[in-house]
Amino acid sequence: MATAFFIIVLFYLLSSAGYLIFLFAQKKIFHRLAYTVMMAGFLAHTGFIGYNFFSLDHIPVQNLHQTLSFAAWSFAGVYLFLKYKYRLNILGAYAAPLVTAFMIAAFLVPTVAVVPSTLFKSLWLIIHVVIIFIAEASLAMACGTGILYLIQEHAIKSKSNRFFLKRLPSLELLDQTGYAFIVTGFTLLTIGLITGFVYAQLVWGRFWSWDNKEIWSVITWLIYAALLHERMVAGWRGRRAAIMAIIGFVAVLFTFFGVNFLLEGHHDKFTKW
């Protein structure tokens, strides 16, 4: 398991240089080979997780190994179907090392063996936690367009760096993909906290407990929703919305590594780390 593991990291890796030449080189070839290096190593790693999952007979996030892993697979699997709809290829320089970024971590991480759950195979719990993935993946991607927004506003502010300008895309077209990214991710969001909630009642017999995790889930949404809010009624957009996006995705970051590992939970008593 070992090898696959390093192999699927290799993928990952391989498909990160590729992005990171085609940004400096701007040949087709090297986008194409980096996305197709990309699609091995997710197919690979859709199998790594599948064969964990029917194995362990639960969904394989009890460890942060595990909960690192599953975090790139979505990522990667969220950046390719919004790269085969959006065409923005190079968001890619940014997917490719994030989801790299998480699978060497994961790699790095030792694999702590955690006792089975009965609680770990709940319907409700399988489906929260995927949709809850993909909703982060989502807003993540948000974030890397917030990133090349405000790069790209630099350049053609300062009219010094033309790499930049030449390579991203305009800021009408970040703009809106960042928008389209939002909504998937808040919305994803949003049933996921709900699917949540609906769990919390089974296992704990109330939907809601002043959990760290669930308090920091809402602020998290609440961030996106007043991002949405003040979209449509007084207009953000732009340089704004970038910055909402990225604040947004590090109070994501928090919520899933800081609440675990410097707050206490419901989540720490079913995960080790």
Second form
Amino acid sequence: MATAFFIIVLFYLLSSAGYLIFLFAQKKIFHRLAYTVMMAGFLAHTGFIGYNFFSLDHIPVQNLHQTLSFAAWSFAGVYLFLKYKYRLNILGAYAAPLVTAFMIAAFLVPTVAVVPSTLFKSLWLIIHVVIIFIAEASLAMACGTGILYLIQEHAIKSKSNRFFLKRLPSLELLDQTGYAFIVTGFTLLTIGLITGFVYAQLVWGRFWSWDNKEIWSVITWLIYAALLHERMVAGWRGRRAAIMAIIGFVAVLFTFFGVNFLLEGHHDKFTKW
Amino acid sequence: MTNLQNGNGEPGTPPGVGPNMSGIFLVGVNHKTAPVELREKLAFTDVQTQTAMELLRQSSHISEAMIISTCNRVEVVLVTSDYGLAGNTVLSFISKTKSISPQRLKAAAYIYTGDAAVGHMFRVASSLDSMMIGEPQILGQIKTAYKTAVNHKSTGVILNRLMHKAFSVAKRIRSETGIGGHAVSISYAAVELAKKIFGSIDDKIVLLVGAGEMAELAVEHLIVNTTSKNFFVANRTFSVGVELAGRFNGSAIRLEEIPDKLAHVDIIISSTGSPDFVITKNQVKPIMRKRKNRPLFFIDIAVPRDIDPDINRISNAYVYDIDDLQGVIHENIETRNRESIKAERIVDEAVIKFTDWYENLEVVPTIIALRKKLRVIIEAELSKTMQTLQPLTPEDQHSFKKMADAMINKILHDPTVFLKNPGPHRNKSVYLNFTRKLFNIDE
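Got the form predicted alone; could you also share the form predicted together with its partner chain?
What follows is the whole complex; the chain from before opens it.
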């Protein structure tokens, strides 16, 4: 299993290298190579997770190793799907290294054997996990386009850095794509939270238990809700939307890792070794 | 084979004097040799071009003629049997019809002959000789000029081939080098930047402040790139604004209306002579709210500047002044220079190929090639036949060979005489080209 995992990491690593070369050399062939390799990595990864799913008989997100791997898988999936839809090729230079970083982190953390729990055997939970991860992947991509937006905006305003000006797409495209990612991510996040509450009701008998994970999830949700609201009402677009997308994703990451490491909560079993 | 650089192409150089005084002859003026006042005077209208070509072809020493006239250049291309005479004919014709003193014209005109003329034609068509190198319009203008000449049967074998080669060289340079891909003028740079901000500028609305020549050039290029063709002009003298707006199907507004208009337009080009800022930060700031933060792009080509540079610090507002644009252009010029080395190599190659073809379009090489072809055929047939006969003595074999030689000479006698002198007013190159095709000599 370790070999299979290592090969998947290698695919993502090669894809990252391809995207970085593409960023500098601007030759289409590198993008095509990187995309193909990433697709191969993603398919292998899908098989790997599917195999785990069936052999463990529950969704493989019960320790940090599996969770990181699952997050990387959803990032890759969302990037590949949206790249197909929006043709924002250069975003690969952000997505591929992000996926790789998560995979390497997963590779490094010990795979702790977890006592199988009946907690993981509900359909509600599977839906909750899958939707939340896809939502987080979309928000990760929104953060990526936000970063690209700020870089490109700086290049245009400062008039000095032509390196990025030439390589990055137009501000309008970045803004629109980021917006689409956030709408997708926010919608899924909402559904994911609702399924989570329903599942909590089923398992613990209450929807809301003032758990740290729950509180931070709602804070994250409110950040994105505010961003979308302001965009529609006051025309928060461009720079502000980009900064908010980055702040929002930091909140996502904190809810994902920070809460488990720094605070206590009912999700810690599977994201804290 | 003379290199391009060795061609006698210096402005005002007398026509080439040498043993080969006939061939392709080109006289012209362009933006480098003549100021705009002179170029304006020299420009040919369609009708003038037609009459000029007819008049030129009446000279016995000119067999083909074509005239290219654009706002940046006038080029007269001829096929002549006498460079000296052709130069005098063209220059005196132009100075007479355009009433420009011959001295003035001679000082501004350049003359190229032979392969230098071929190379020049290729470079012009490929936009290597343009004011903004790589601009794509020139090829279209030359194609139109060529069409006019063809319609008047003013071109022949040589100019036809020259122009077709020029088109394919231009195409090759465009696809194989990056020469057309980089902004090298203010308006190109402005459009490139606008695309980086707006993605597509198709539906963007342009406001022109001030109606100077520079602004007009910039806006012309910008308008071509938008489909909305939605365009406003604000000018101190309202009537001038109305006139310019009319030319581009826009509408004119008064200077006082600018602050209100800012909520609706996307791209502002300013080039007034005002000593103070025409648009200030305080005017733009409240507008951004009204615009729901849709981006606003200011292009300030005025000196002193019209647009408060502090506007650039407002979110979603971008200001580029003339120096910023020059910076963009400067970098592109460097890329372009690297690309033009490649382009020059492509031109050189094409010139060598063309000259090869052209030199073979002489009587002697054609006769030699014909003779060679006949000899190959006859010798092959002879050796086949001799093998079937009884063993022949060396004397017999010699007689057969002599017979073959005599046949070749006799067959080729009349064609040779004809090709050397097809008759008065007949174009030798047409018959040479035909002969070469008939016998498939250029395989």
